[in-house]
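In structure tokens, one chain follows: the form predicted on its own.
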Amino acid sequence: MYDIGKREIKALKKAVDSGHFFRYGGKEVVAAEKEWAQKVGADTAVMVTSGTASLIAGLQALGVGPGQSVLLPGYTFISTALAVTAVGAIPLYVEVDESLTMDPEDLRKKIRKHTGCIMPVHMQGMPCNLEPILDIAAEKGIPVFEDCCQADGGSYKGKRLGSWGAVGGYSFNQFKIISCGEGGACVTSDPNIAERLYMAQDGSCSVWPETGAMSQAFFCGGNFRFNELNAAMLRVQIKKLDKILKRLRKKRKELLETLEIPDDCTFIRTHDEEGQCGVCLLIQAPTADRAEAVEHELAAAGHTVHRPINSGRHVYKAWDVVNSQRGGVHPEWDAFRHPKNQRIATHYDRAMKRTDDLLARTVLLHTPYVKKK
């Protein structure tokens, strides 16, 4: 969250004064969906309660479930994996490249007959190497679901992240580029997927007149409905998004041009320097010990830094609940014990050496943001 102020308060007050907070019959959620779809260049957006909800709803809309696996990078928030288990499928890990996003070469090696979806994650606002990922997916006939939860508004080769794959998922919580406290969205340009996204975000949509006619058969979805208050705040944030990104990118560029780092370290370029969100820059050292020393030096100089290897909730080997295969309380709702998943080899006990090495040798420096008065 970078820029919250009087405009959001005014929008919230207007929504509160309306006395109508529910999605159905309101105006704010529908308007936010149209504005977000337009912003990212997709035909349809469906607002949901969180980034995790966007991933679960998107996987449901793609028809991913028991008997299938989903390939995701070893560096992402744990919710990427948890969303997979929530639909009864098995998350499997793919190595990252120097930009700390999914490595297409390892992706190709990990594809199996049971691969039901490929989920690249645009971590820390850095675009994945999307073209080869999409080429591999098209060759194998596997849908791509872009996890853009940390990259609201980012781009790849001039096209917004989330609009490349079959589905894109976003987060608007406290820690994201734009925020409404908590919220998320799914986007797609496939009309059939769009209808299923709508059903996934609200299982009761079949009994609401506002839903209208559907070409897809209704199914029993959950309840990830957005509300008028969050939507009112988010609409203001959407209008601010491009200015926020412009300021972050400018400051990041200044740091790349002026920050002095040791000769044995290098700045890592993203897969699209124009489209990255500007929230951080990556410095890679020759060894983990050297990276630790550089981390301390930069922190002493006043920079906000950390090494990704130490961010447990974002590193695959720290996801004990997944790696120990505790998928659910009731055994029939436990993805790891579902009969259709018994032949899917997880190999959670195997270290991903390249990912471990890169995360340990990388120092992530957060871009400072100064809000204009």
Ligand SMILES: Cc1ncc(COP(=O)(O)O)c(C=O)c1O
Second form
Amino acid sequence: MYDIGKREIKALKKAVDSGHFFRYGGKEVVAAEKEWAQKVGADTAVMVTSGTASLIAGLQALGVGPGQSVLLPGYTFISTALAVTAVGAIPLYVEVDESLTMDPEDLRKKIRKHTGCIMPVHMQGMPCNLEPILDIAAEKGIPVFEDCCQADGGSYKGKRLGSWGAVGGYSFNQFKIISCGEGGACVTSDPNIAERLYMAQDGSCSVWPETGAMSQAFFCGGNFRFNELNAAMLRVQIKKLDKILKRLRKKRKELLETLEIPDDCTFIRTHDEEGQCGVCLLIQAPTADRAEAVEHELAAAGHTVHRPINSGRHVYKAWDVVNSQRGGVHPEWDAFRHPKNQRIATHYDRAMKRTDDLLARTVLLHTPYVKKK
Ligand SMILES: Cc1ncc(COP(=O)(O)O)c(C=O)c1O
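Return the form predicted in complex with this ligand of this protein as a structure block, the form predicted on its own having already been given.
Zooming out: every chain and molecule, the one shown earlier first.
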């Protein structure tokens, strides 16, 4: 959340005054869906209650479930892995590259017959190395689901993140590039997936006239319905998004040109310097100890910094509920106990050496955001 003010308050007041808050029968959610689809260049956007809801709904729409594994990077918020267990599949981890996003070379090594989906995550607004990831996925016939929860509005080779894969998921929680408190969205340009996304966001959507006729049978969806208040606020944020990104990118560029870092350290280039969201800079040191020292120096100089290795539930090692395979909501409703998942080798006890090393040797500096009056 970088820029919230009077315009959001005005939109919220208007929505409250309208007296209509439910997603059906109003205009805000429908308009937000149209505007988000347009913004990211997808045919359909379906608004949901959170980024996690977007990942669960997207996996459901893709038909991922028991007997399948999903490949995701070792550096992402735990929600990416939890969305996989929520649909009864097994999350398996892929090493990251220097940009701290999914390493295509390791991805290729980790693909198995049971791989049902590849989930690259554009962490900290930084686009993954999408082209090789998409090439591998196409060669193997596996769908790609982009987790863009930390990269609202970013792009890769001139095309917005989330519009490259079969599905893209976004978060609009408090800490994201744009926010409405809590919220999320899924996008796709596949009409079959779009219908299933709609069913996933609301299992009772068939009773509402807006749903229209579906070309396929309904499945038992849940309720991730968005609402008019959040949508009203989000629509203002969507309008501001490009300006926010422009400011962040400009500030990041200034920092890249002026920040003095020790000779033994380097700035890490992202996979798309134009399209990255500008939220941070990555500084790589030769050792973890040196990175720690640089982190302290930059903090003492007033910068907001951390080393990703210390970012708690964003690192695979801290996903204990997954790694210990004891996280089922019920003993009989547990991805790890499902008979079809028994042939999937997990190896959660094995360290991912490259990921550990890179996360420890990297210092992440957050770009300060200066809001225009
Ligand atoms: C990479 C990533 N994926 C998924 C999520 C989940 O989003 P939410 O908190 O909106 O459920 C987050 C949020 O922090 C995230 O950073």
